[in-house]
Structure formats: structure tokens, C-alpha cells
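Only one chain is shown below, in C-alpha cells, and it's the form predicted alone.
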Amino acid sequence: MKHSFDIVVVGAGPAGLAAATAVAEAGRRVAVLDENPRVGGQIWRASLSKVARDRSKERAVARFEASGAKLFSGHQIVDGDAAGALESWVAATQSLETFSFERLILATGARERFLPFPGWTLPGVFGAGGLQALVRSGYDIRGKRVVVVGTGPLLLAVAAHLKQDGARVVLVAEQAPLSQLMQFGLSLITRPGKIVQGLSLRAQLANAQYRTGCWPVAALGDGTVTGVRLSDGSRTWTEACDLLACGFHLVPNTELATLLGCEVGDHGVVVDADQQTSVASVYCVGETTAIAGVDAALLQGRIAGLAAAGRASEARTLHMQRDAERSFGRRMDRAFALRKEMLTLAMPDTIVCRCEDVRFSQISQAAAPGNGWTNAKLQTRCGMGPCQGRICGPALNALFGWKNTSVRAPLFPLPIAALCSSPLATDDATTLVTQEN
């Protein structure tokens, strides 16, 4: 099946919704593609739990639905080219669909960063956001003892939501030192809304311990997690728990942008003042460009939507607000920068690549001076499993400075039968079935 639109937006999170709404209100035909069944992305994921209403989400979704933008849910982008076509896999129909466009806006968001430490692959150890998403999908967490560890503002937000859903939050362990967090707090003196938001989350966790300068050393348990060993640099102790939620800040999802030839920097996809990438027909918004939060995502989405729809002068009126939110993101990166102890947690037998069961000792042997991830792949298959390095990649970047320089279609695993009618398939079908390289 083939579709044609003036503008296509990939991602229905806050940035994608804002971009599509601006495009549709400007009178252009726009499609929004998202792999989830509902709009909202990871940050506004539809919830079955009784959490507080999110007014900003409600307003954004209502405006999007009234705009006339067309939503294609359950569509996972697996291939594309900047010349004007994307190919999506639709699991519900087990088929591929092609979308042609004049301009493309990428709002592919971010994912949690994981760092390997002993026991992190035990059942009961989750990504912080992953556990929150599971609970919001109906997983019963009532009465379970939960420890939340890692870094970043996501920790408090996740812990507060888990408590609202009945969890016994035992401890929130933030690896950043108190001095850095205080400097970050002082830098927000002109942003009282952010301060109030943080204090509100902390108040909701009044009965839970909150420790700064504290990090996980090992997850403990035989068959499932039963506790976590923690350190503050001077002493080590064990906290009993039923579930361990880990999150070491976020990393942008840049795979599609890389596939399309967009320039990617240290913090995400590189964009100009109108959110346009190095590829003239492609714009990029939200966490994909740098981690800066929902407010930044909404502003960037609207700017890109207006610019792509030919209303650049109107988009420029939002540049100052957008730049202020970007500044907040940079301050946040500094406040929650990883301490050196976080990069020395893995033991020789610690699994780093979960898909291919590759251990730290194997990767260390392949990490000779001058060698990069490609050499490690050849020797160990690290990063060549179903997730294509999405989990181990950020960890390898933190540990060794390696970057994934080989992004090829399909971006996600596909059944080989799906390629029989694929408009973008090449004669060498195996290159589209797997990314082994």
C-alpha cells in the first residue's frame, strides 16, 4: 500500500504532535506515523493507572485531533530515503506500507541509557521508564518493594508514579553528587515552574529515602532480584527489594536520521534555527536533537511544523523560547553527568550485550588501542542482535567512546516474507532482513 502526503512526521510524542498540528493548521496534508497504538510517545504514554491528569498532554492531544492531521498508529519505520519515501512495517496486517513526502519531520524521541553492572540482567531488574510503562499497561505493582537507581530527573518522576500505583518505594539513589544538584537547582531560580515540579515530586516521596552521590554496585538474587548492593564511595550496604528500576539518563534515537544521511553530533541530530537537518528536506525535533524535556520538545515541534509548511517567519517568533529550553537541557546534562565510578562497575563476567550474551571480558580483549566497535562486532557479535545495539550501544559509548557508524535497513527485524512485495527492497534481500555487518 502506498500513501502520499505533503509532510510526514515520524513519532507521535509531544514534539511530533506539535509539529503535525502546526502543519495541519497551515493547510498542508500531513501524516503522523508511530509504532504505538496511541499518541503520546514514552513521556505521555496512555495509562491504565490512576495518576494525576496531565493538562498539557490533554491540550496538545485535543488540538492535534482537531487539526485534521492523519494518524497512522502501529507503524514502525524500517527503511527510507531522504529523496521522499519511508517504508513502515504494520504488525497488525503483517505488511509493509510506503509513504511518500515532500518534507519529513523526525520526532523519534529518546530511550533510557543502561550501564552494565553485576546482576543487571536478573529478572526483576528493569529500566526505570520501562517499569513505569509496564505498570501503566496493567502490571500490578501494589505492595512490592522498589529501589530506583541511576541518574536524571526521570528517577523522581518514575518513583512518584510507582508509589501512586501502590509500590513501596524504598529508596531513590541518584549518582550525581549533592553539590552538582544544588548548582542545577540554583540555575533554575528564573524557572520557578521547574523548581515547583521537582519539589512536588519529592514531596510525594516523603516516606522514601533519597540519597545523592549513591550508585548501584550489584543486583543480588538467585533467579530473581532480591536486593541491590549500593555505595556512596565511603561505604557499601545492601537494600532488600522485589524490583530494581535503573535509568542512567536518556540517549536520543538517531538511527533513522543516520540512515537518511543527517549529521549527528555528540548530543543528537544537528539542526539549524528552524530545526532543519543537514538534509534539506528533513527536519528533526524533540529529544532526538538533545535531551531537554517536554517544553523544549513542544516548542521545537511547532517551529519545525511552521517552517516545513512555509511559515518560517512565524516560526522565528518562537526561537527565543526554544533557545531558553535548550539551555535548560545543557544545564541538566552537566548536573547529571556520569561520575567515573559508574564506568568501572562491570566485572569480567558481566554481560554487556544482552542479545548476543557478550561479556565485558570479551569486549575488553577487542578494545585494543585504535580498534572500534566494528572490530568488536567482528570478534564478539556485540551489537548484532535483535536490538541492533540500542541497549549496549550507549553503554559502549560511555565505556570506550565507541559510536555505531553502521546503520542500515531494516532498522528493526522483519519477517522475510514481508520483503516479497517491498517497494524499497533490493535484490539482496538479506541486507533488509538483518543488519549483521
Partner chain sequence: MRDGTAVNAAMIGLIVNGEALQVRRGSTVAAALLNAATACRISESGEPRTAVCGMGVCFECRATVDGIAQQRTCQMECRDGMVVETQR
Given for the second form:
Amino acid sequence: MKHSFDIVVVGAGPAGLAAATAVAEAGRRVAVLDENPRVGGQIWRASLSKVARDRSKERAVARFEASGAKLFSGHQIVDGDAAGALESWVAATQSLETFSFERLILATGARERFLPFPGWTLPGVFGAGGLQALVRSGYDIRGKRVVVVGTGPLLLAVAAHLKQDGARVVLVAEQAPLSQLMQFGLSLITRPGKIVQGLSLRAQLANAQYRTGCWPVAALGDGTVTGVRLSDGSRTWTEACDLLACGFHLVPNTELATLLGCEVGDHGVVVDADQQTSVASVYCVGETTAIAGVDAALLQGRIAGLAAAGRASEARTLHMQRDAERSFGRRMDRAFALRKEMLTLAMPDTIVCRCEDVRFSQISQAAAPGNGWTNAKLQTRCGMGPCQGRICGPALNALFGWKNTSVRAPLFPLPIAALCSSPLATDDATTLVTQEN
Amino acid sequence: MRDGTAVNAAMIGLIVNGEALQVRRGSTVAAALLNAATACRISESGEPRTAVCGMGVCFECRATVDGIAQQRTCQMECRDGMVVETQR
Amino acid sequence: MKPFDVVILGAGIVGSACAYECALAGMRVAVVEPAVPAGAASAAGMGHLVVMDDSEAQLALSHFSRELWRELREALPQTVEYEECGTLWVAADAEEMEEVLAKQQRYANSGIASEMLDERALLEAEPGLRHGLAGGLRVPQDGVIYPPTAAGYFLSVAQQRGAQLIQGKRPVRAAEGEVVFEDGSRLSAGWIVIATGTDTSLCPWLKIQPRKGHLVITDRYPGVVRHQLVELGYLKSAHSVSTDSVAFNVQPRKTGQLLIGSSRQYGELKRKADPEMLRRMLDRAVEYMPSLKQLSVVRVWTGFRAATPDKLPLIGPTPDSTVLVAMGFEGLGITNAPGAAKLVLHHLTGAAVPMDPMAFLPSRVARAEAVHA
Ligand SMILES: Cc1cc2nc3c(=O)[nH]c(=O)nc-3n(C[C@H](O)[C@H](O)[C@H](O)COP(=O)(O)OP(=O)(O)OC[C@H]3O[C@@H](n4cnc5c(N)ncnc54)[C@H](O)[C@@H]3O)c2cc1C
Ligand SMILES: Cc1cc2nc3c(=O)[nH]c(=O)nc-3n(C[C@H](O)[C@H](O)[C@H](O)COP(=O)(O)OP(=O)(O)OC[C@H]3O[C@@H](n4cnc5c(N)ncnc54)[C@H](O)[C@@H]3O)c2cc1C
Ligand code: FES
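Could I have the structure of this protein in the form predicted in complex with its partner chain, to go alongside the form predicted alone above?
So here's everything in the complex, that chain up top.
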């Protein structure tokens, strides 16, 4: 199937919704594509469990729905060309659909960064945001003892939500030292809203411990996690738990941007004041450009939407506010910067690439001077599994400074049928057989 | 409805490794497997693995769904009568 | 005295194998790789170790090389994923079945084991193939490896014997016992072996054309395919010089994955996969094996074969008595790398090889053109 729009937005999180709304309100034909069945992205993910109403989501979604933008959910982008078309895979119909556009706005968001430590592959160990998403989609964690470890503002938010969903949050262990966070907190004096949010999250956690300056050294358990060993640099101790949620801040999803030829820097896709990338027809917004939170995402979305619709000047008034949000993001990066101990958690036999079970010792052997990601990948198979380095890539970037630049279409696995002439039908194999007989 | 095993409208039934399982409507297959304490796959070196990222990027939640192998179960909502096989 | 007896340019599988042989022969070796060792064609190729019978010379070299691989088996690390899964040449119809017979004869004459399969035996051997195929020929001693780590093994053995790897510097000239790098620095050696794959910038007189191929790798489905499956029409595809072609070619990897080929295109230099070519290639695969359709594709990539006018590699001395080449392996450089390295050693030291080295001399191409003119 082929569709044609003036502007196509990829990603229906806050940034993508804001962008599409602005485009549609400016009178241009716009489509929003997202892999998920519902709008919201990660932070506004739909939930089976009862979560408190989020008024900013409700407002944004209502405005989006009224705007005339067209939503295509269940569409996963697998290929694209900055010159004007995207290919999306629609699992529901097992088919590829093509979207042509004049301008493209990428709002593909971010994912959690994982750092390998002994035991992190045990069942019961989750990404922090991952556990939250799984709970929202029906995982029942009532009564379970949860320890949340890692770094970043997400830890507190996740812990608060897990508690609402009936978990017993035993401990939230933030690796950043208090002094570093304090500096960050002080620099927030100009941004009272953010602090209040942090404080109320803290209050919701009530009797759970929030400890800074400590980190996981090993997840313990045989077959499933039963505890976690933690360290604060001078002392190590064990906390018993049923679930371990870990997240080491976020990394932008830059695969599609890379495939389209957009320049990607250390923090994400490089954009100018109008959110335009190095490829003129492509804009990029939200966490994909740098991790800066939902407020930045909403502003960036609006700015890009107006710019792509040819009304860049109307968005100028928002630039200052957007820049302030982005500098908030940069301060956050500094506040939650990884301490050096985080980069030495992996033991020689710790699995780094989960798809292929490549261990740290294999990778460090391949890490001779002059060698980078490509060499390690070819010699050890790390990053060659179905996730194509989405998990081990950022870890190895943190550990060795390597960049995974080898992005190829399809961006996500597809059935062979999707790439050949005849579509997939369940009784295909038998039809062919009988024809031949 | 293919193999209607649902007891009420809020619940639907699926078959996991040959056994009937009731889940809340709207649940993903990954959540259902977690509730049933069933690993999705066995890794290359023989470790059991379950869903990790919940957002379709880690591929740890792969299982065979309705006869098709290597499906990301965190991205699939349960349907009544769905047949799920995990690696054991 | 020159610091090296031999400097090898290019650390693909061919250059790495040359380094291995030269180092084992006690030479002082340097290997120069401007990019990633085994990161070009050797990272893209299928790694099918196969005896090809399209010419006497090819048969001799690929048979010799395959046996060298078999001898290496025990020494190769696990990560090379060596598996003697055998090749199964699939005949679609009665005409191709006649070719199976002829092929078996040729193999038998060279002492290569092979076994004819009728339709039933074919389906027993590979239940995933469609019904109605005529039969096939099983060559049980052919195998499969993972080329990047095999090249890595050759290189590391050479390094243990003192060979030096010079990485990240691009040679721009190689003549009269001296290599000149982009940055102006120089390296001298008794001999220079150019093994730069499709890159002929150091030896532009060689008639080598890049020939693009597509490959598709699936997620893990152990046991779905047992042999490397190749349609008998493959040679027709490989030998059509002008037109783009595809052939059914499916390989079971030790990982349980399937690697699916193959396509051949001239005059196409973009690394991006071409959806149309990919579609044709996969249509062909699905035609032979309908059950492939449901399998999940993890990655698609392309690579470039170094094609020569007469389909044979260019191995041996050049008019400059210090320079040898080992290039132009088209779709058979993984298989032929160990044999090619022995041929190079033969030219350097006179070590014996069980074939006529003249058949591969780079000068033959020029000669053949003179004769035709
Ligand atoms: C037998 C086999 C099995 C494989 N199995 C898998 C698998 O299971 N999963 C998987 O993901 N991949 C697999 N691969 C493929 C591998 O990941 C790469 O896709 C493959 O090596 C092709 O490379 P690419 O073009 O994608 O290179 P990239 O990884 O995109 O390129 C690597 C780097 O090398 C550079 N480069 C590319 N070509 C050249 C050149 N000619 N000279 C100099 N530099 C160059 C590029 O610019 C880039 O920076 C397999 C490969 C083989 C041979
Ligand atoms: C799709 C496809 C499938 C294939 N399948 C098979 C198969 O199943 N079996 C088989 O036997 N073969 C197969 N082949 C062929 C095989 O991959 C090649 O013949 C083989 O890898 C060639 O190795 P090489 O060392 O000559 O070249 P390469 O691996 O290309 O190595 C050349 C090296 O030279 C370096 N270089 C370039 N310029 C310079 C310079 N100026 N100075 C120094 N170094 C330089 C490059 O960076 C590179 O590392 C296949 C090829 C393709 C494309
Ligand atoms: S849980 Fe990570 S892909 Fe499903």
C-alpha cells in the first residue's frame, strides 16, 4: 500500500505528537507513524494498571486528535530514503506500506542504557523503564520486593510507579554521589517546577530508601534473581529482592536518522535552531536529539512542526524556552554522569552482548589499539544478533568509546516474505507444494 | 474467537507450552509469560531469558506465537486462543 | 638489509593466509591494512568451502584448498564455526539431473567424493525443499566457516611468529621493493604481495571488476536446513558476464542461522542493498524452499567480489620482480585463500604445489587478450 503526505512524523511520543499537531494546525497533510498500538511513546505509554491521570498527556492527545493529523499505529519503520519515502512494516496485516513525504520529522525517542554487571542477564532483572512498561502491559508485581539501581531521574519515577502498582520498593540506589546531585539541584533553583516534581516523587516513595553514591556490583540468584550486591565504594552489602530494575540513563534511538544520512553527534542527532538535521528534508525532535525530558520534547516538536510546515518564524518565540530546557538536559547529563566504577563492573565472564552471549573477556581481547566496533563485531559477533547492537552498542560506547555506525535496512527484523514478491499467508507452503505436484 | 477459553470479558485464555492460562485482556504476551514465571528463550550459552526492555529493542522476549518463531512478545497483545511456545 | 622479507598489502582472508604461510616458512613478514582486518569482502562472503569444477584449474585450486581447510580443522578456534555440512547441488529438472551425472563424473576423476540423490533422497536429506525437484548431488566434504575469524586466526598465528600488522595507514604505491604510504612514509621489503581484493589502485593494470552480491541472514532456526544448498543453475548465474543474475543458495550456520544468497551485479558500486535485486533473490530462494518465507531476517548486507575476465584468480609475479599479486577471487576467495597462499609461497621460495601455477599467472590475461586481438 502507498500513502502520500506533505509531512511524515515518526514516533507518537510527546515530541512527535506536538510536531504533528503543529503541522496539521498549519493546514498541511501529516501522518504520524508509530510501532506501538497506542499513542504516548514511553513516558505516556498506555496502561492496564491504574495510573494517576496525566493532564499534560490528556491535553496533548486531545489537541492532536482535534488537529486532523492522521495516526498510523502498529507501523514500524524498517527502511527509508531522505529523498522522500519510508517503508513501514505492519505486523497486523503482515505487509509493508510506503509513505512518501516532502519533509520528515524524526521523533524516535530514546531507550534505556544498560551496563553489563555480573548477573544482569538473570530472569527478574529488568530495565527500570522496561519493568514499568511491562507492568503497564499486564505484569502483576503486587507484593514483590523491588530494588531499583542505576542512574538518572527515571529511577525515582519508576520506583514511584512500581509502588503504586503494589510492589514493595526496598531501595533506590543512585550511583551519582550526592554532591554531584546537589550541584544539579542548586542549578535548578531557576526551575522550581522540576524540583517540586522530584520532591513529590520522593514523598510518594515514603519509606523506601533512596540512596545516592551506591551501585550494583552483582545480581545474585540461581535461575532467577534473589538479591543484589551493592557497593558504595567502601563497603559492599546484599539486599534481597524478587525483581531488580536497572537503568543507566537513556540513549537516543538514532538508527533511522543514521540510515537517512543525518549527522549524529555525541548526544544524539545534530539539529539547528529550527530542529533541522544535516539533511535538509529531515527534522529531528525530542530525546533523539539529546536527553532533555518531556518539556523539551514538546517544545522541540512544536518548533519542528511549524518549521516543516513553512512557518519557522512563528516558532521563534519558543526558542529561548526550548534552549533552557535543553540546557536543563545537559545539566542532568552532568549530574548523572557515570562514575568510573560503573565502567569496571563487568567481570571477564560477564555477558555483554545478550543476543549472542559474547563475554567481556572476548571483547576486551578484540579491543586492541586501533580496533573499534566493527572489528569487535566481526571477531566476536557482539552486536550481530536481532537487536543489532541496540543494547550492547551503548554499553560498549560507554566502556570503550566505540560507535556503532553500521546501520542497515531493515532496521528491525522482518519475515523473508516481506522482502519478496508473494505476501505471507499461513497456507502458502502447502499451496506451492500442491501446485508443483 | 478461535478457541474460546475465556471465562469472562475482562479475561482471555491462551495456551502456553500446552497449558491453559488466563490473562487480563490487553496484556502483552510478555507480561503473560512473566506472570506465569515462564522464560521466553534459552540463550546461546543456555541461560533462561525473559523480557528486559519492554519496548521492542532488546529481543530477549522472543518466543513462538501461533507457530511463528522468534516473535517479540512484548510488542504483541494476547488474543483469545493464542498458542505460545517458549524455548525450554 | 631490508627490514622485512615480504610485506603483504591487505589483511583480507587472502592477505592473512599469505602472512600465515610466509611466517610459517620463517620469513620476516609485515601486513598492511588501512581499514579493518577482514572487514571488506571477507566480512561479506558466505564462507562456503566448495570444490568448483567449472575449469580444470579452478577444480585443482579449490580441491587443494578445501583439503587444506580440512587439515586445519583441529587447529581452528571454535569461533571459526567450521562445519563439514557438505554441499547439496539441487537439480530442478531432468536436464539438470544430467548435469548432476556429469558433475559427479568430474568429481570422481579428481578423487572427490560425491553422491547422487533422487527426488526422494533429496527430500529426505532436506525436507524443507519443495516437492517436484528432480534430485541432487551431495558433496559431503565441502564445508562452511565464518571467514572474519578464520582470517583473524591466520593473522594471529603469523603475529605469534613475529609478523607485524601495520594498521590504519593506506599504501598508495608499491614497486621496486618499496611501499609508499599516503602520509609519505615508506617501507621496504624483499617482496611485496598485493592482496587488496577489489581495490586495484596499486595495480591498475589488472583487469578486475567489482561484482556486487546481496546476502540475508536470519534469526536462529536450528535444523531447518542441513547442507549448503545450491541450485545447479548457479554456475549459469555465476558465469553470465553481462546480466544481473540470482541463484538459490542457502547456508546453515553453526549458530542455527540461515545465510541466504546469492545475487550478482556488475557496474553497481553502492553499498546499500537494492530492494529489487533482493526481491528477485529471495523469490528464487522461496521458490525452492517455500518454508523460508516465515523466517525472520536479522540483517541484509552486500559485498563485492573481485571478478576477472576468465573467472580465475590472479596469483603470482608481475613485471616488477619484487611485486606479486593474489587477487581476483570472485566468489571463491574464502575457499581458495589457503591454496592461493601456498601458490604465493611457491613463487617466493619454490615450495611445491600440486597443480600448475602457470594457470593463475596474472600475465595470462594480457596474453589471452593479445591472442584474441
Ligand atoms: C558468514 C557471515 C555471517 C554473518 N552473520 C551475521 C549475523 O548473524 N548478524 C549480523 O548482523 N551480521 C552478520 N554478518 C554480517 C556483518 O554484520 C556485516 O553486515 C557484514 O560484514 C557486511 O558489512 P557491512 O557492509 O554491513 O559493514 P558495516 O558493518 O556497515 O561496515 C563496517 C565498517 O567498515 C567500513 N567498510 C565497509 N566496507 C569497506 C571496505 N571495502 N573497505 C574499507 N572499509 C569498509 C564501513 O564504512 C564501516 O565503517 C555476517 C557476515 C558473515 C560473513
Ligand atoms: C556476496 C558474496 C558471497 C561470497 N560467498 C563466498 C563463498 O561462499 N565462498 C567463498 O569461497 N568465497 C565467497 N565470496 C568471495 C570471498 O568473499 C572473496 O573472494 C574473498 O573475501 C576475497 O578476499 P580478499 O582477501 O582477496 O579481499 P578482501 O577481503 O576484500 O580484502 C582486501 C583487503 O585489502 C585492503 N586494502 C584495500 N586497499 C588497500 C591498499 N591500498 N593497501 C593495503 N590494503 C588495502 C582492504 O581494506 C581489505 O581489508 C563471496 C563474496 C561475496 C561478495
Ligand atoms: S522485552 Fe525487549 S524486545 Fe521485548
